[in-house]
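What follows is a single chain, given as structure tokens, in the form predicted alone.
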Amino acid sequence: MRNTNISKNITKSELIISHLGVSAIIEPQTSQKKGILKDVSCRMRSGEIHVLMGKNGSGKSTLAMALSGHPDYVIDSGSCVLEKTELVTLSADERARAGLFVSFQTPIEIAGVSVFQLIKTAYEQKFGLIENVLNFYHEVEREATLLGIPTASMHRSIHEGFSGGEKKRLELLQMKFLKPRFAFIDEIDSGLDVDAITMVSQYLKEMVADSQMGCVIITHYERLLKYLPINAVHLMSKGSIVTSGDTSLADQIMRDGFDSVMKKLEL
């Protein structure tokens, strides 16, 4: 797989989440909110792949959305520092420019905006005007082909009529060109068959190796993990990370179930 203007002289950086507390806004008119996350802490370096697992409602997606600056979530306490920059005080677009990328579990549809238009606009917002748009377009097409995305999809509206698996691949395509320092990827394996999982995981593996991007994969299952070099696995429950370990923790979860693992940990 060919690199996309990625420098090999990349220094290690860190993303440090410390004692993060997050609430969901349940009544916008009155600013009524409900606490979801409490005291979440995690630390990772660029080039590492971490996995976040947990039952439905444990707070995995909430963490990703809150860090992205989603307006339905409020960070009540704690901090998230990326390369000495405090993200909590920044707007959503400023967090993206600082190097954070979040791939949501259910990407939204954007009628009237083509896939290529979105990638081009986002790229220029972060890196400046593209000198040769035609060359850039061909580069996007080449990367799309590597992901199994038909080149005709470049002219379709964002996510409109795309299958779940196609939406996930498009998220990776955007990530490739935005070159984030750290990315949260929510259920990238959702909607993918076995062959697609192999392709996507290989693409992600090479992207991390080439760019030294740090990556947090949110998932319920271990099937994607078989193809990736995992540095750490974190188990989330009731809004907190309750334990962390290596891939043997994911194996134990898939073998015995979340409840059994929690019971053994006396949590």
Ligand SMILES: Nc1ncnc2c1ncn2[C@@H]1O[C@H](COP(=O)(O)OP(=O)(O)OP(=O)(O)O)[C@@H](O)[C@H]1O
Second form
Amino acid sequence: MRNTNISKNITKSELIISHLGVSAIIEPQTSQKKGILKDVSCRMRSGEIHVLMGKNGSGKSTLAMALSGHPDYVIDSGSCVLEKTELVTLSADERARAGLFVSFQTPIEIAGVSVFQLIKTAYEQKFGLIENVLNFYHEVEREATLLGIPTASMHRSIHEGFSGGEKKRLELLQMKFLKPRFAFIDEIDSGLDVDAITMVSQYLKEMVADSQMGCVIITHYERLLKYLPINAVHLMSKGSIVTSGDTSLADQIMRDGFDSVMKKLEL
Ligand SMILES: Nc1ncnc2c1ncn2[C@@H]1O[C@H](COP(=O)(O)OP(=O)(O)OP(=O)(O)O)[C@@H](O)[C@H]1O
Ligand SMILES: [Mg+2]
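Alternate state requested, the form predicted together with the ligand (shown: the form predicted alone):
Below is the whole assembly, all chains and molecules, this chain first.
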């Protein structure tokens, strides 16, 4: 991205990614790795919604996974500062406790842990013991209903046997209760039917407005974008953010395609 001096002037509610370099671990035993992201920089404030677009394989999910602390990725260089806390040196749990939430493109399936148990455990790890579990359960049920998730699903193993669209809604349900300061949401719209997109984007919009969470949405479609107030659009290519702009950049990409936009911008 163009901004090269972004580590300066850190204010309270900002996520500042500076010159991030990331490799995928190809062979854990020999620590063999493959460089994927180069010099990725981006900054956002709480309450903002940013969109990250790019061709297949450009590195969008790698950015989200590396920031989450996923063990398949290593951050070779650069920093990611969330409200003055350097995340890069923290464990995945510590990053989550610091206020980062990442919804993966392909959510992880955990057998034997129910949806409610997972939300309750994650909540307690972050905020301490829940005193009135029944009240909490009803709160989770209420939010699940708003997201169109049948309340009977609360007792099913997390993600096991859930449809693609249901898994995505469950990710949002977890996010609602973990109250992150910043979230990366990787292709939340993939697998959602047209009514679900309207419902999920409305839910996300309200969550951002209420909590002032900052949010990076990774998407290939403009469907989600038309319902959300977007503050910035970033274009990733070959492991770097090559340009950023407003929603007209997303419109241009959807109309003309990545290659044409990159050519016009002489990238
Ligand atoms: N664990 C890994 N091992 C080897 N290569 C990887 C690994 N993770 C990602 N890559 C490679 O890094 C590149 C970026 O992948 P990534 O999943 O980040 O792309 P993406 O922009 O999210 O694409 P899509 O739009 O298809 O989801 C791809 O070439 C991918 O094959
Ligand atoms: Mg991806």
